[in-house]
Amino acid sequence: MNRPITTARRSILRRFAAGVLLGLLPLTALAADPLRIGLILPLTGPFASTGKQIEAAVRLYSAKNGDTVAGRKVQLIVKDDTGVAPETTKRIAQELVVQDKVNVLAGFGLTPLALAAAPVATEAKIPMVVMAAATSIIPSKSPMIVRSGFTLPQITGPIADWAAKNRIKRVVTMVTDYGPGIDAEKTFIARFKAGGGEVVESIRTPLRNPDYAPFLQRAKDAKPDALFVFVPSGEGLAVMKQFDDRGLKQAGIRLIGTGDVTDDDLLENMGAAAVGVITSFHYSAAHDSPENKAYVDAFTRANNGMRPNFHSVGGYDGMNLIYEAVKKTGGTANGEALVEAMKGLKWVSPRGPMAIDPASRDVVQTVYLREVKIVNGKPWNVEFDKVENVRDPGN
């Protein structure tokens, strides 16, 4: 008499889970879709070597801590958007959006380039995790936006101090003419004048194909006691060959400015010619730490020989930010949710230590003072002093 009933119950049972297990599948398919992160950087043209060291750098990162995090597979998809051409930029974001559904979007070589980007990620809600871009305002351009590398302003104030204790009465002030040259210049001048300097002059370079003689020349003219120097990064090697071949160190004009100057991807190649400049920045292939005398070994190892810069940390630390956001959520990559992980994240750079703000969604820092000097026959930016937990100054 219960036979029938019993198995009734037992058809309806297996319907049931069934039925349960359909329903999970979509959700066990959600769980098993890759975290796609859609890194957009110069790797042709004049500013091809930030491309090239970020993306070294962040291959590093996965190399030594796994393509898989919280269960996701990481996929990256890289871009070259040439450096020079912001449209190109926005169009490539929106395509990686739209198109390839990538969760993060990454990279950003020149201020430009990231204010292109940051209404897509706006629109999207999409985390942009700036990894070189340096002009102070870009953060607030959109909620999304969380910066891995510096600012400007919070890595120019401690040379324009250094200056103005060490002797350096007047100083002629060259940068490239654009979003952080701006930065650095303004930062320059009102630190440098608090402390008692003078600036005799200032001086904007073109950003594409510049030509620095003429303006070293100006500089020269002007007799100031020091040059302070912003170009972005690979253009330090050209400034240094016309600061030699101008003659400026001949004439008792010492050459201070950011590390971008001083670059330690070109530095080898400027030889004894930049040995004794004084820069400010937040990253030196020398650092005396555990974690960068590493990060410097397993980077030259794998990228044949090259020496790791600034910008291949704004790489390797924003995939730490990308990283440890996705452990905070438990693998969802929700776009608000993934910026709001990232806030207050602080951790051990090869750097130095840092963490991100979580008013500003920028980077704090050490900045350290440097000497270009030549240890075991090479040129190196010896560190010499620093200022720790330095933030942006607009922040």
Ligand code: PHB
Contents of the next structure:
Amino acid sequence: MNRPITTARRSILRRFAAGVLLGLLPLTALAADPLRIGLILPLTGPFASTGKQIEAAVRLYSAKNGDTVAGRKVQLIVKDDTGVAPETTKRIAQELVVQDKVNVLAGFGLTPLALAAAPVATEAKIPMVVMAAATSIIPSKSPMIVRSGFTLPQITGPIADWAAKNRIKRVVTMVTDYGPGIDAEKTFIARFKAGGGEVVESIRTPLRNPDYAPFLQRAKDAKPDALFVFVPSGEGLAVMKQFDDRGLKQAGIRLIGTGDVTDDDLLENMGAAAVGVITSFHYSAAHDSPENKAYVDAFTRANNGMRPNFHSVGGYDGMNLIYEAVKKTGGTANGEALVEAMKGLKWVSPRGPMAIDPASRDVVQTVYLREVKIVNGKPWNVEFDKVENVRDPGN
Ligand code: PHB
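I've shown you the form predicted alone. Could you give me the structure of the form predicted together with the named molecule?
Shown next: the complete complex, the earlier chain at its head.
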């Protein structure tokens, strides 16, 4: 059936034909299409703080860098996957690809959710920027995955080395029983043993509805010099409270861990109980650099005083990765070309210098040792040492 051509349409067609004749149109037409980014985050449920932090950072990035890149308007489509149902994340990823025709998938608050979406990215050949989920194996699950956050083996090694060198001989490990926790446990045990330490007990706590009290009692009964902890972002406050209530500190047991435990999003609520906790991590809101000062200031102002945490920089740097890749491809959003363009990118983030390893598509970054101290009346993760250019060592 022939549709009637209105005057307006006729004029568009005439301009289109002129464009083709001039050899201009294929590029300009592509450039005029918006660049659609599908952001899948836990915005409700037990891990809602991860979604809230990443969404705030992504919006801040656009506000600071403009909502157009290489001539393309950036269109953000934000979806809540509730954080606990991998099949929901997968369905949302499929809908974003098929119905919303996104050019990039991004977000992914927890490992099981990233793993569920990986086959969708592979099949659709759409880049998948993993901003939060941190189990080592994730980028190996799809050639379209690039990670902008961190990996557990990468950030766990330095605290194990520090403990072995600082008169800590006997440690109990306590980790959440899923991918990142198991990565943290394996890495801690291997590195601490290599440094001459002994792991006397390894405890795994459930991901869903954990009650840390009985596990911390077990840890206390083992009388270690220190307890090493990994729990995902959002859980640190409950651990800290039970550690305090059960009197582990008074029993002479030190708390050490990955920085997920002294999460900047929760640290102010932990107060004095957190003081003295030593962790290794890739981001502290107290990181002393002009880039971070500007970031914390802008983030706090735009979000009612909320302090940015490590997931926020995963989101902010994930956006930088997308913007820089689109600039490199001159505005084309071919998925494989974008992933190619992301490989080897280097930049200075609020967290410090970082890069994408072209072989693994994983993040290479500085890992800092930090101690919780009260500064100007508030607890902060104050950095006191660092290891540069740390890759994911695998597990
Ligand atoms: C993960 O599920 O991979 C994850 C989530 C939160 C963290 C770390 C790892 O803090």
